[in-house]
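The chain below stands alone and is given as structure tokens, in the form predicted on its own.
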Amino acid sequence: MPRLQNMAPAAGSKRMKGTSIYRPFVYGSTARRFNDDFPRPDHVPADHTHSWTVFVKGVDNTDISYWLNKVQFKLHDSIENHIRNVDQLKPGETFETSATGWGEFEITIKFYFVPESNEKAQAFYHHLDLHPYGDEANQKQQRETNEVQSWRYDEMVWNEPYESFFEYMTTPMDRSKGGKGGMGKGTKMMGGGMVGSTGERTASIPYSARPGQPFSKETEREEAKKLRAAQEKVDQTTKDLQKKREGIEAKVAQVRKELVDQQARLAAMGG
């Protein structure tokens, strides 16, 4: 989870002590390998055997927009205007970049906010999936649809953030007409219809998941199931381990008193 670092204060603005406030985000890229339903443009170098894009979005396709300003994607060197800066999207819009290649690399993503935050800008790492990966099945499914989908939920945590920022954060857009929050020229519906699906400034994410959304409260409760399950195996594990331990312990120590016994019993005869 991205957390960001103190800075000085701007002047006539102070930090919220022991207050943080965080938005939901998702990043990651999409890969296709170039075959017969899926050929490779002429203008591509014939080397290249994979089309992908890598991304930062809302969950959901909900707005972040107002608190993210631009997105920088640094790629590999080798690729093409390889610094590459998006930004000025309508709301709801992807923040995203697609290149076509045959290697895997790591892609610095780096995060620009709004002037509001005043915060400096924050960056961190995706490593480029080309080729399918995880269990059996995921990989014969990424092999069916020819579609390599490197995909992750984080959220964007401001610690002690500005009181400017915090108010501008967690208060409604307007929606009157006219306004600036309405449903007037950049306001756009999302998929989903979630809470602040037109845009709200929520930290909100959608109920359940369904086909292209697969981040939800309904996907963090099995998430937490199967972390529960696993910690449930390994509490188990180390009780068996310890009952094995404590037998062997047990076995070595009667061991140990039949020779004392015996040394003794030779010494008496010896005697």
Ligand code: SLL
Second form
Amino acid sequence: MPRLQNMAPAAGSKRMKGTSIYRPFVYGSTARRFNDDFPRPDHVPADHTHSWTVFVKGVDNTDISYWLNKVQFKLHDSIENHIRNVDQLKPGETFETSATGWGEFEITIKFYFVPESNEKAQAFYHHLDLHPYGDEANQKQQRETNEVQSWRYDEMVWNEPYESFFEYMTTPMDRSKGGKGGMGKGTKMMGGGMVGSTGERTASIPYSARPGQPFSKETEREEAKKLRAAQEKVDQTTKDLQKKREGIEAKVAQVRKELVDQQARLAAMGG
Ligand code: SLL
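The form predicted together with the named molecule, contrasted with the form predicted on its own above:
The next block holds the full complex; its first chain is the one shown before.
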């Protein structure tokens, strides 16, 4: 039976006013330039300079397949087979597709949710970066590793989900299906010391980052720190400007007063 995206909600299921659910995910691209150490395969056209991959996955490879059924990557139409559908993943696997080429463009990434959600598919864009970007140090690092990563952390938010979907999202998966209980097939240690489970249906992210898994509570805190520092700088600049303005206003008042005095003197003289 085909899976319908817009099937009617489960009998009696209503949308939950004022409620939302979210799940984190990571998406982006990794590109490598062909060179002596990474030669262009013979079957790849001579004008293709790069090989790249675009992907969607859970943070630290946590399972997202229980809410994300299928991902459609729409590539530039100059590329062979430019509409790529990725589905039927095992828990924790990455939705990804690869190609070779010479140019950057916007990739359309479309999410098809599990039928339990009763939600329509949703699309967004990702810019494919082939060339090193960012500050000098960043570019140097990208050239040295021959890897241009353009990765983003994001959260899928469902506002006012159907009660049945909310129930589905917040109920752990039936472990008996995995065969073993406890630390069974679906359970794994995540980077940063967090125990993750493919059956857990968690919205949590790991405590600390590690190579290849840059998104964590720690990175979140670092970002917050940077934002606070930036805010403090803005506040200080605002204060400085305010002081300067007060100084200028005082000077203007002084000049104005002198002008009035002078006019009064002139008037007295002219009589
Ligand atoms: C540009 N707007 O002009 C972009 C288009 C298209 C990139 C980039 C694949 C080519 C092929 C390819 O790199 N297309 O498979 O023959 O820069």
